[in-house]
Structures are given as C-alpha cells and as structure tokens.
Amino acid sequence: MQFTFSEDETLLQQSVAGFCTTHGSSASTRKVMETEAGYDSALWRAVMGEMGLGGIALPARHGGAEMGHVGLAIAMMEMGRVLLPSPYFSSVGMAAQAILLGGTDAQRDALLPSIATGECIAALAWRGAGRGHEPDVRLDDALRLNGVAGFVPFGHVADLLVVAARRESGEIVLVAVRANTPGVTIERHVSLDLTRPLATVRFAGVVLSQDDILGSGEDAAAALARTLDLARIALAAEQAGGAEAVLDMTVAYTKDRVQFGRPIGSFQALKHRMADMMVEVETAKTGAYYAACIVDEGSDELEEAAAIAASYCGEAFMGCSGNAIQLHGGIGFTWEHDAHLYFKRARADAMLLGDAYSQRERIAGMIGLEKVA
C-alpha cells in the first residue's frame, strides 16, 4: 500500500498540529490535570466547535465531516504528541462509534449530532471493574440495569453512557443511558495517568425503555467488537504521536546537554538508542495509518490490522517513553519534567483495550496457530 495524505488530510494535519502546539503546552496540561473535571471546557468547545473535530469520522447526516478513520487517526496522533487532556477519544473514538455501528437510524439521528458538536460528552462502559475485559452489567427482562462498569475514560464527566451489558441468556446488549438517570452513580479514581482519568460506573436498578436499547444479540456483539477495534486503531495513532514527541524531546535534550566538552547526543551509545527509538516511531506511525486505511477501504482485514497496530504502537510508546526518561538522566526522573507524563500515559494506554500480548494472541488465532500451554 502506497500511503500519502490527500490535500484535505494535509490541511487537517497542519491545522490540528498548530492548534495542539498553541493550546497543548506543558503548563496548561499540568494545570488541567489537577482539576476535578480533568479537562478544560473552553478548550473542549474549541476542539469540537472551532476545529470541528467532533464529527471527523461521522457521516454528514449526523453533523460529520466524513474524513474517515484516517482523519481521526491524524487528529489522535497530533493530540497524542501533546497529551491533550480531553474526553475526545472517549466520546468521539469510542462511544460515538458504538452508536453509529449499533444503533438504529432514529437513535443515530437523536444522539450523534450533539456528540459531534461537543454539547454531549459520551463514554463507552464496556468492561467490568476486575481484570477481565468482558461486560459485567446485567439487563433483566424488566429492562432494569444492574452491575458495575470499570475503567471508563472520562466517565465522571459523561452526559451519555453507552453501556455493554448482558441479558440473562448471556447475549450482549448495547444500551444508551443518560448519566443523570436515577440509579447511576459514577466515581472518579486516582489513576496512573492524570491526563486521562478513569471512572467506575455503577448501575442499581436503572430502569430503561425499549428506545434506550441500541441493539442486542449477535448484531450488538459484532458492533461492540468492531467498536473496540476502531478504538484500538485511534489509540494506536495517539500512541505513535506520543512516541514521536518523546523522541523529539530526547533528541533536543541530547543536543543541548554537554558532558566532557561535547553534546551527549554525539556519544555513540546514545545515538544507537535514539536510532532504535526512531525505527519504533516510524513503524508505529505506519501501522496506525495502515489500519486506518483498512477501515476506510472497507477491507475484511480490519480485525487483524487493529490487533497489529495496537500491539506494536503500545509497545513502541512504552519503549520510547522509557528510553526518554533514561536518556534525560537525572532530570528525567523528576516531577517537573514531562517525561513521566508520557510514560504514565503509555503505561495506562497499554492496558486500556487489551495489552500487546493479548493482541498478538488474537493475531495467532487469526492465522491458525494453536495456543501452546
């Protein structure tokens, strides 16, 4: 595949990069991550309204720009470079996709336009609060929702929750629940990555109507699986952007830091480490964009491409951010330096949608390799 940006994609990349450079300073990020909300509402309105990034991968009918998942990957990569603290990934990259894939036309028309403009912040609650990644919320025959969903990014500020639950029969069901519905309680947790807070959502006898059900059975299970793969691709693009940012940060530092009368970047051992980081970055970007292209082309290789991008980009970000801390020497370990913020984002992201090992296990299953005990 020969990949180059179209003219529109080039303009998008330039404008998002400029916006993130202007508004994504270290000082502003650190200020925002100390707040209860964990994001800047004025910046959120600018991202969704002024920049129009909320509908980037949505159809025009729902207020979208129809730039596809390559457009979404471009936006996520630029946001990842500055660790932009925002519910963008949760709302646009996850919940909106679940509604688009799992809902009816009437439900899409009702829910997606307000998500695209940023008026409604949405979050996907798809897994339990334990170590597994399976839904742990139950929907009974009386349409009452009970259970706990854990590790929901920006769940504490969500207006709308798209919940993956199970019926008594075990089949998957997707439902849309307003966060202020009686019986819904949301608790924000202190988590490793302060730039992307996580929440636990509890449902205690939450009464739903038939209109709240987006889909059930095999269709809902397929929509959820595809939503998570699309989210993995968007997250992979963000991880590639973060990896490139720490590489740039490290190269700049090693040019300025002088030891034994010359810049430490001239030492061969450090050159080799940064060369390895560059290979990881460029490969991660290729994997993320390839997977996004696969989505937009409607290829049946989506599941495989998503698993490849997720496994590689997650480890690349982890490796580059870890190397950045070491190559910065003593200052790299301090709170005042940003290296730890990137490392914490990398570590948290690596587990959010399944770690690299689980994604490689998926790939092995796709190509017919049996699991070795």
Second form
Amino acid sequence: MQFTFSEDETLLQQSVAGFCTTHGSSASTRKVMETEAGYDSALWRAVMGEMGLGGIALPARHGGAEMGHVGLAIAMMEMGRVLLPSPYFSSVGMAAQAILLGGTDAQRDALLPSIATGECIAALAWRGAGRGHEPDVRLDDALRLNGVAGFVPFGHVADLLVVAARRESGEIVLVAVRANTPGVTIERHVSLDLTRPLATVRFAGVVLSQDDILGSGEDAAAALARTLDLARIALAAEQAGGAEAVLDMTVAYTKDRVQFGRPIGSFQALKHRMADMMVEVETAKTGAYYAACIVDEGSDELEEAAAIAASYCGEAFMGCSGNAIQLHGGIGFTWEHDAHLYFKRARADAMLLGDAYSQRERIAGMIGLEKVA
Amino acid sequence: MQFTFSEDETLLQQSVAGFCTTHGSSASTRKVMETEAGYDSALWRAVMGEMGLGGIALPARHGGAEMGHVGLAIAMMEMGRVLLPSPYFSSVGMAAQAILLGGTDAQRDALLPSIATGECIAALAWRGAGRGHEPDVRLDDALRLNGVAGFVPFGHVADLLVVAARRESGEIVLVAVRANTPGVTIERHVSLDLTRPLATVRFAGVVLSQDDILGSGEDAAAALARTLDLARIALAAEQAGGAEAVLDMTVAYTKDRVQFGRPIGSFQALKHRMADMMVEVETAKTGAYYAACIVDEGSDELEEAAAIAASYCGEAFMGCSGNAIQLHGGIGFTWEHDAHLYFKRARADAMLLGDAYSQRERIAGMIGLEKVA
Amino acid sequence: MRTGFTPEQEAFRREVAEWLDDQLSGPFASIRNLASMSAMMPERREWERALGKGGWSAIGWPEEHGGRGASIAEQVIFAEEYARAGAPGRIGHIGVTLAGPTLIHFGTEEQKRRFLPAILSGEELWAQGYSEPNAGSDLANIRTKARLEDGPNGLEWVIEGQKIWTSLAQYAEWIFVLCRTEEGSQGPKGLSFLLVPLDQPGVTLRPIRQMTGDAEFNETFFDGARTAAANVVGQPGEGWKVAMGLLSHERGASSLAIQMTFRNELQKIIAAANANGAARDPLIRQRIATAHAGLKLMRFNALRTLSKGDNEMLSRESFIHKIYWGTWHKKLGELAMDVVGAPGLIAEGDAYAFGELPQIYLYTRSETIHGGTNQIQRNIIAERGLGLPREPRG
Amino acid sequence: MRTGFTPEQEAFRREVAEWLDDQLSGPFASIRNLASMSAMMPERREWERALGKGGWSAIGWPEEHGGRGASIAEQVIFAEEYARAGAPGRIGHIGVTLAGPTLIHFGTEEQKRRFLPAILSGEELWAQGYSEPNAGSDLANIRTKARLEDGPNGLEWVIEGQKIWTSLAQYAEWIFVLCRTEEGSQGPKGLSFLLVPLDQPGVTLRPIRQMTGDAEFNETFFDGARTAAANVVGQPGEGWKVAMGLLSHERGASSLAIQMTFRNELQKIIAAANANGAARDPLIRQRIATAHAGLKLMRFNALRTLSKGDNEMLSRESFIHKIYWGTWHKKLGELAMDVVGAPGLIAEGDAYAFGELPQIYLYTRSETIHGGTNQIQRNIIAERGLGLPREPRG
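The block above covers the form predicted alone; next, return the form predicted in complex with its partner chain.
Now the complete complex, all chains and molecules, led by this one.
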C-alpha cells in the first residue's frame, strides 16, 4: 500500500506541471482556441516529442514509456488544470487505447508508434450524432462504411479514425481508417467547450480492406467497452485537475477582492463553499488516482473504478466550476474571465462518454441490486 | 385574486394559534406522548367542541362549519407548529373525508356529525403493513373482512374504522366498521413519531352488513384517491407549520447562543442556512394554501396541487427539521430538546401517504412526459 | 383566500389578450416569440411606441401620470398575458419599472413633466447606472463622482467615473447614475441620483461579452459627462434613499412576467424530452416534475406577496422571490442541457450561438449573481426577514 | 502509486483474520456483530483484556511501550479485518487512540509507566472531558477550573465544573479533563490537561438521552473532585497544546475501521432493498450506487492521507475526512430509512428501539455535530487547508 506518488511519478508530475504552466497560459490558450485547428502544432510536438507524453501508457514495444495509466492520469490532470488545447486526450487517451486493446500485433506495430510520437493524430468515432451512446455507422458485407459519428474531439485534425461500427449481423466491429480516404467527410463544429472542438464524421460508402478491421464481435465489443472505461479514467483525472484549478483560482480571487471592507474570502458563506469544493476536489483526485492504479494493477475492479471515477469526477468538476463563476460574482460570467472556459469544459467532459446517471446505474448492477424482484 | 387570508380566516388562524400556544406547550406534549392513549381527552373535547374544528371542512348539514379546506389547512398548520398530539388529522383529515366522498347521504348523516363533535374518533385504514401503498384487506362475497392494515395514525383509540379493501373481483371497496366489532384487533406501536402513534389493524373474519359498505368499484377507488389527496393537502399544511416552528426555534436559539464571542446567529454560514430554510418555509406555506384554495374553488387542478404540495412540503419539513438539529449543535440531538420531535414527525408525515418520488412521478404524467416513446 | 380572478378581471384578461394577439399577429408578427434581448431593435422600438399608444406601456402608473392605475390583480393579468402571447422582452422596462416610478415618487413636477411622457410613449429609453467594478455586492462603495460647474449651458453636473452592467445602454437615451457628489463622503452618504443623457462626448460605452457569447451589458465610462443641475432626483446627497426606493420596485410584479417565459422554456424542455427519449429517464422525469412544481409555487409565492398590497411588502415571503427564481432558473438550465444531451455541445451555425435550451444553461449562470448575488439575498433574508444579527464589518 | 498490499502484508492480514475468527467464533461469539455501543459490557471488558493479552490492543504504539510498532499499512489491515470480522466496537478506544498516544507524546516516564500498561491490558478504560455546555464548538471557552491544594494525600488538583458528551464515562476508570488552572485566564491560555479517577465522591455522572432513545453520552459534574498533583500532562497552563495534539490523533487511521462498519450497513441496505422491492426504484438505485462509490472513495481518501505518513498530515486532503464521513453517513441514514419505508416508523418491541436501518437514520444526525460540527470542519478546511482569512471575532 503506497497510495501516493513514487519518485518517478513525482518527477513526471513536476515536469508536466512545469510545461503546462509555461506553455498553457490563459493568453496562449485563448489565442489557440480561436484558430481553425484549435491546437498549436509546435506545442503538440513538444508535448509528444520532448515531453514524450504520447506513449506514456503504451508498452515500450510500441514506442511507449510504460508509465501506465497512473502516468496518463498525471499528464491529463496537469493538462486539465490549464485546459491545454490539444488532441492529446482524443489521440492518446481514446484512439490509441482502442488500437492497443482491439487490434492485432501487426496493427499495433503499424499504428501506435506514430501516434505515440504525435506524427499521426488519431481519433475515436464511436457514437452517433444524437443523444444516445450507440454506434450509428454500419459496415456492410462488401466492407463499405456508411453512417455518421458525432462528438469526435479534434476529429477535424485527425489523420486516422478508429471507428466503432455495426456489421449487418448487428455485431460490433472496430476499424481503423485514414481520414483522407474517399467518402470520409469531417465537419468541425463551433463547440460549447472552446478548448476541445468537436467534429461530426460522415462515412459515405467508404471502402475498406480486410486489414483495416481491428476486430469484430464480442472481442471488439469488449475492447470498445474497455477503451471507454480507460478514457473515463483519463478524463476523470482531467476533471480533477480542472476542478482543482478553479478552486485555486477562486481562493486567490476571494483573498484579494474586498467588499464591505473585508476580503470576500473571509466571509463564512464563501469560505464554506470553498471548503466543500476542496472536499470534492481532493476526493476527485483520489478517485482518478485510484482508478488509474486499478488499471495498472490489472485488478478486476476496473469497470467499477471507472464508473466511480467518472460519475464522481464529472459532477465534482461541474459543481466546482459552477461555484467558481458564482463566487467570482459579475466578472465570473464574462467572456474575458477564464471561469467559463472551465465550466464549459466540465460540461462537455461530463457528456462525452455517458452521463453520471448511466455510470451509477452500472454500479447498481455491479453491487447486486436486483432490477426485478 | 385575493391569495391572502379573509377576515374570517384571520380570526380562525388567531384563535387556533392562541389555543395551541396555550395548550400545546412542550411540557404538556411530552406528558401526553408518554401516555398509552397518546392524546389528552380534555384537550380533544376542547379542540372539537369549544373550538369547533372537527367540522371545519364539512357541510353544515353534517355539523360542519363550512370553512372549507383552507380552514382545515389553517387548523392543521397551527397544530403542526406545536405538534399537538391528537387524532385530529386521522379522524377529521382522513376518515371523515373518506365518508364524505365515498358514502351515501344516509351514511354521511349517520356518521359525520359525531366525528365532527369528536364523540366518535375515526381512522382510515387504507394500506398494508409493508412498504407498498396497496390495500391488504379482502372483503369476500359473504361480506367477511380479512387481512391487515398498517400505519393507521391513532388507530388504537379509533371508535370507527374506514377500511379500504379489495373484493374478490379485485375491485376497491370502502367500508365503515366499528372498532369493537368481533374479529377486529388493533395493536398500538411504539412509533418513531412520538406525537402521532401508529397502529396495525387486523381483521379476522369480521362480518359486515350491507349497510357498512360505503361504496365499491370505480367510485370507491376515486373517493379513496381523492381522500388521500385531500389528506396530503391537510398534511402539507401541517408540514409547513412544523417547518416554520423549527425555523423560528432555530432563529431564537442562534440569536441567543454565544460562541467565539458572538451570537452564533451572526455567523454567515448559519444565517444563510436559515435564509434557505425561510425560502422553503414560505414556499411550503404557499403550496399548502394554494392547494387548499384549489379544493375549495372546485378546480380540476386538485390532483396536481395535491402532488405539488405533498412533494414540496414533505421535503421542506424534513430538510428544515434536520437543519434545526444541526444548527442547535449538541443539544439538538438530545431527547430533552424538542428538535427531534419535529424531525421525527417530518419523517413520519413524509412516509404516511406515499413518498415525494411517487408524487413527482404523478406530476410527470400530468404534464405530458411520455413513458414510452 | 382564493386563487381565482373575478369576472371583471377575466374580462380584462380577454381584452389584453385580444389586443396583444392583434398586434403580434399583425404589424409585430416578426418579433413574436423573440428569445434574444439584442435582436430586432428597430422593430422593438416601434413595439414600445405601440404599447404607449395603446395605453399598455405602464398600466400600473397612476392615471394622473398617464397610466391606468391598474390594480395589482390587473398588473398580474397583464404580465401573464404579455408573456403568454409571446410578446418580446421590453427594452423600455428600465424606464417603465424603475426610472418612471422613481420620478413619480421622488421627482419634481418639472421632472415628471419632462420625462414621464417620453417613457410612456416609448420615445426615450433608459439605462441604469448603479454597479461599479468595486461596488458590486457592496453597492455603497461607489466611486463615480460628480460636481456642479458653471458651463456654457449654465450650472451643470460634471461626472467622472465608470459604471458596469449597464444593460441596454447602447440603445437608450438616458441613464440614471448614482454617484458621489460630496467630496470625501463614504458609504451610502453623500451620493446623488442624477439623470444623464447618453448621447454626448463625455460618455463612452464598451460592451461586455458574456459567457453566452452575447454582449447584453456594457461598461459605461463617464469622462467629463454633463447634465443640467436640475437633473438630480431628490436632494443632492440623498441619492441612496432614492436608489433604495427604486431597488424595491425592481423586486415587484415584474417577476410574474418572467414566469411565463419560464413556462414556455419548460414546455420546450418537455417537448424535447419526449422527442429524444429523455422523458423515459426516471431522473429526468423527476427533475422536470420538480421544475414544474417549483414554477407553480413561484407563481403563488408572488401572488401571495402581491395580494397583500404595498403596505405589507416587508412580510417574510416578500424577500424570497429573487433567490427563488434565480436558483430555480439555474437548475432549469442544467436540466435543459441534460435533456438535450451531447447535441447541446454543438452550436447551430458558425457563430458561438447555441440552441435555445443550451442557451438557458449558459445564460442562467448570471442570474444568481446580477441584481444581487444569492449570497447577498441570503444576507437580506436572514437580517431583514428573520432579524438575525449583522455580520461584523471588517 | 499503488493500492495493493505486499505479500508480507497479506500474510499479516491472514494472521489477524485468523486470530479474530478464532476468538469470535469461540469465547467471544456472543459479542460478534454487536451493533449497540452499550450492551454486553462485561463481555466487552473481557474482550479488551483478550486483545491486550494477544498483543492486538494497540498495534500502532511503539514496541518500547508495549505496542507492535506496526506500519501504517499494517494498522490499515488490522482496522479492516477487525471490522470485517464483526468484532465489537471498542470500549477501550479512548485509552488506546487518545489517552495512550498523548501520554506517549507528552507524558513523563512515571506517567507512562503508571498508565500505559493498564490501557494495553484492558484493565483501565478511559473517558474524555473536553466539551462543556458553553464550550462546544468554541472549545477554548472552557470554564471547568482546577487548583492545587494540600490534602490528606499530599498536593492535589481540586476540580470544579462540568463536562458534557463524556462518552463511556459510566464504564471508565479514568477521564482526562481539560480545565482552567490559571485564575482569570481566557481562551486557550491557562488550561491544563489533567488525568482524573472517576470513582470518587467528587464526580457525578448524568446520562444524556439522545434522540435515538439511547444514552451513550453523559454529563460529568466535578464538585471538588481530586487527583494527584502529578497527574497533569505537559506543563500546567499548556493543556491546549496537549489537547490539540490529541485531537489530531482522533482524526487518524481510526476512520478506516468505521468504514468497514459502514460497508456492513450498506450491505444490509442492499439486502433490504432487494427483499422489499426498493431496489427497483430508479432513484433508490442511484442513491445506493452513490453511497457505494462514496464509500470506496472514502477508503482511498484515507489511504492517500495515510500513505503520506505522519510528516505530511497537513496536506489538503488530510482535513476532509471528518466532514466527508459524517456527511456520507448521514445520507446513508436517510437512504436506509427510505429503503425500509413505512415499516421503519415502528419500533421492534415495546421500547423506543428501532431496527438497525432506521437506527442509522436517527444516530447519524449527531455525526455532523459531535467531534466538531460540519461548520467547524469547513472553517478548518477553509483556513488551514486553503489559507483563507479568519472570521473577525465579535
């Protein structure tokens, strides 16, 4: 039992934090978020190359650093703290995991190293464009893809798309297809979360080869489910980082801002609200760390840990970022203050991989609550 | 639009409030609640006789005062404020309404006047002894009653039982049976709410005559449903009164109690908690008044108003009485302080006629939320 | 006590509804059901004029000042029908509900003659100038200054300073400005309530973009702005009293109109939930039912306060409206977003502009802040409603 | 970072589990899975002695003082296995977790020799005397006084005053009492930390009946109570420092044991929900799932703090445990009651004593109050965890 950073992990955390503080200022984030790409390619190269974060949770064989999901969580938490706009979560936290879990050795060898270096940006297209969480892309027996995938983070800059589709039999199939394949169109949207744009990806008779198929049937369904759980855990770390950032921002502001002759941070109503935020922040961090450990330890509690971390951290970040706006008063809901950027990230995060309600319903099943007496 | 007391209503409120203040002290309530009867028969005669509250919502023909359900709400609110221990709600707020709505003219004439004067204490036995809300008493074709009814407030002192049962056909039937009829046994329980004891009523081959049957089938089911809604509205008024009482008690205590060199009521965290309580208290009163008006105006919004008042007022009273314990600190959870009496009343009230969840599910249906797409 | 209306009041309701429907089916069809506060400004100015011409602009004002001396019940009815008809948010509301009543109460005869008719007719719109960057919750901490000076047009107030959250100032002709006119005064003392024309070189506006992407509010800079010496309401130095009288007007019957807007929003949420299947989610059902119940209760809370008339405006329940509706609406915004689901994360076009339901989500974050934060509301409730001791000042 | 244990630690876990199971299947079967804190007292005293004899009473104490010097991981394991085995709540816990560690840290050699062995062996039980009627949240406002006097047994402290919430005092041999020993001193100054025998004429107990119907706590009146002059821990006048050191022990690993109790309660709630159909209610399902998630997170919150060791006990997360578990448990009580439904309104017999699940509902109302109210916890978190400014004193 050593539920605290190892020396390596401490070093990693410090170096990512240092990087994010230097390169993730509010001014630079705001500049980048106004661009069409939505990320800074020089920064991307630095994150993936110099920092080596692209392969953090990958085996060495695929260009990875073997820091595991705790390492990934550390990276995500620090990036979440500054809302670093980049396809990191999409490419490394989602798509690469799908390939690792769902692909053959040959496919991993072929695809993962360039994702790890950042040369190839990948994205996971797994759900339709509506409110639900089901794939809405079909792969017919002639290996043609048709349909729509929605809410793909940084889909518009993806080189490679990992797509969850259904065969005519209804079976899940995971495929990897280059974004520039004829018949693929990608539409970038103006997105609520300004720092992580979403895209809709449309497939119109996209012709695949057998090699593009990562896997089918139960294996693919399991790989997809596990990929989403791993993504939830990585996202939980980001949410915990974001929640901590808005708390720190709010503490600093309320120590400074004077009303009624006192710093407003000395008013008990505000202090207690921030105290409650701190409880949520620390528990969110715990939840993210714990779930990441569970992955690295190969525990069979992974699904449970993912559902716990996702439901807790998602709501904690939404709650804390909402409180941050409230406690900043008038300035808190202006465009020029960063509070809304976190608030919107929190909302988008909470909707990306299924809501807290559905995660808790999963937990209810796991702990033996019967649905029908 | 005159959504405030008329002169008559103001007078009624003042007189009931005066009575309750005089006769409903903590000391006398505590004395009464330790007795087997659980109420004070002299006080009961005064409430029903001198005060004339027994017939407040009944037509003059049945010995009523024709002050309507607003009148009943006023009485319940004041009694709720002091937790006056008496079978008033059970006899007047529940059983009398069931007879009025479900019985024939002859039955009303025979039964209601003595309930109005308080000579006859009636109780409504409508649900089984488990968690659900279905009758668990059966009336066979030979007019024999068998089964169990649970959670009958003051059932142990009832002279007359109005029972909701099912015929062999499954139809609802409402019957009125004297408590001393052979085959009826009534067990008083030590109850969570010390000021309103509950009883279990058992029927073992109780033989009825045709005259004991108030009504059957859809009419009886409708009368029962409406009776429960009227009871919910009366109870909502009690809950609002109880919530206001604990707020006032808490305000008085926190103005007085000094810690850290200040009255604790000057600490913002406590002030704000009490402010939130006040919002709930005033809205609960609004909800009870509004629903009572809706009844008296013969509006078709009665079901909606009952569901709204029940769900809101129930939770408001639970919340406020819980907060009252918290804000009183250590003394708040002692037996000798009254806070727990209100807390327990709030909990019992909220479970007596169906929980807030089920009331909100009713509302969802009324406002057109579809269950199956 | 009763919730219903008399036959005369119901007849009045029909009259209102008919007039509104005529107008909004006819000449003003283009602005019916308009959600944005900043679109279609020329049409909305015309609408203000039409209200004035029809005698519907300020029915609660006394007849001697051009109103109808409408009873509270009639004002309730008008507000409800106005919103039910889908009439647009009033750009004249600061004049009608704040400036006008203040002038009626505190103004000189000359001021009433000068300003009230143009408010009623919709010719002059008003903005308000209270808050400052350092006087948000702590309104008495005002730093904007004015001094009397002889100028080319006689004795004039000359104003220096900055106001913030001045809604609609870009469209308005006049602004009322609470400012410090006694050198060295502090807190609520030494303030005056000035009426200042906006179209002059000494006034500069800077729009404040909100998190919704819209710029509904402005910062207004006064840099030697001028107004005639006579344009002070009440005595110089007694502006606080005037402003506080005005703030209590702000809490009045207007909340009823907003509730009809809320009702329309809730209807849209229900429709969306039925359409996309969210209505089958038991938690969503509970939350929508809670919202519906909360809205009904909000209406009856307001009717309860209004039924007591002006004399008893300080009963406990009169303090709860602002925090109640702000909090209710914020929750409605969260519910709206949860009903829409992930599609709410995507704008409808190329601008940062979302569908109506996600927009509620963003917009409502400000509603527990502006017009007195929930924290300030709770202080007021605790101290004035419950008589709890004040917080020691630092 | 890792959540798992080493093979050596797992071996230790088996050893603990085996010993506990032997005892609780054998001589102590009658007190296995005992919910009440006040029942079966003679057996529980025996149990304390058995723990002492087996060397399990205070495994975290240093070996030189009779403990095992167990690592934090081992303490975690012991606490978990203790609760998992259904071993009874420890009536020796005030001695083992509060008095003992305080003496180890602040006591003289003589005091250690006198008191520690009897705590370890279960021969002497302890009670705590901090709170007073007027020193609840404001602990420094203590009025109980003691002065040194020459008596028949030499120099003695003579104590006058009243303590409240002295749990287990009716069973204990000793109580530690924080009292004012410097005439006219105020606040945290001039207090001393005295060790006082309970069995003497100057001490009177009055049980405090709680809303559950039980009387777990007492008021303890000191009316010329006496203890030897040497029975002061630390310097006279420096009792505050000693008491505060002790309070921080109170927040330690013991929360892990309580979590296993919580786990058992949650299991019972799940079983009840499955049995009576509450498990089909979607909201109940959500709340049970939330409770389960919250409990897991509580455990890992504690492990996170404990993993840092003593040196970093002041990191942010170390402040959250009390408010977290108190609040969690209170919600669990509400959930328990909602799962049981109306049957929870009825006592199981003729006494005011309810089933285990409703009992949680009643009992937990005190848990956000005693040991520092949630309000005080939030002050501590805000000021010490976040560095926010202090509230001005009145």
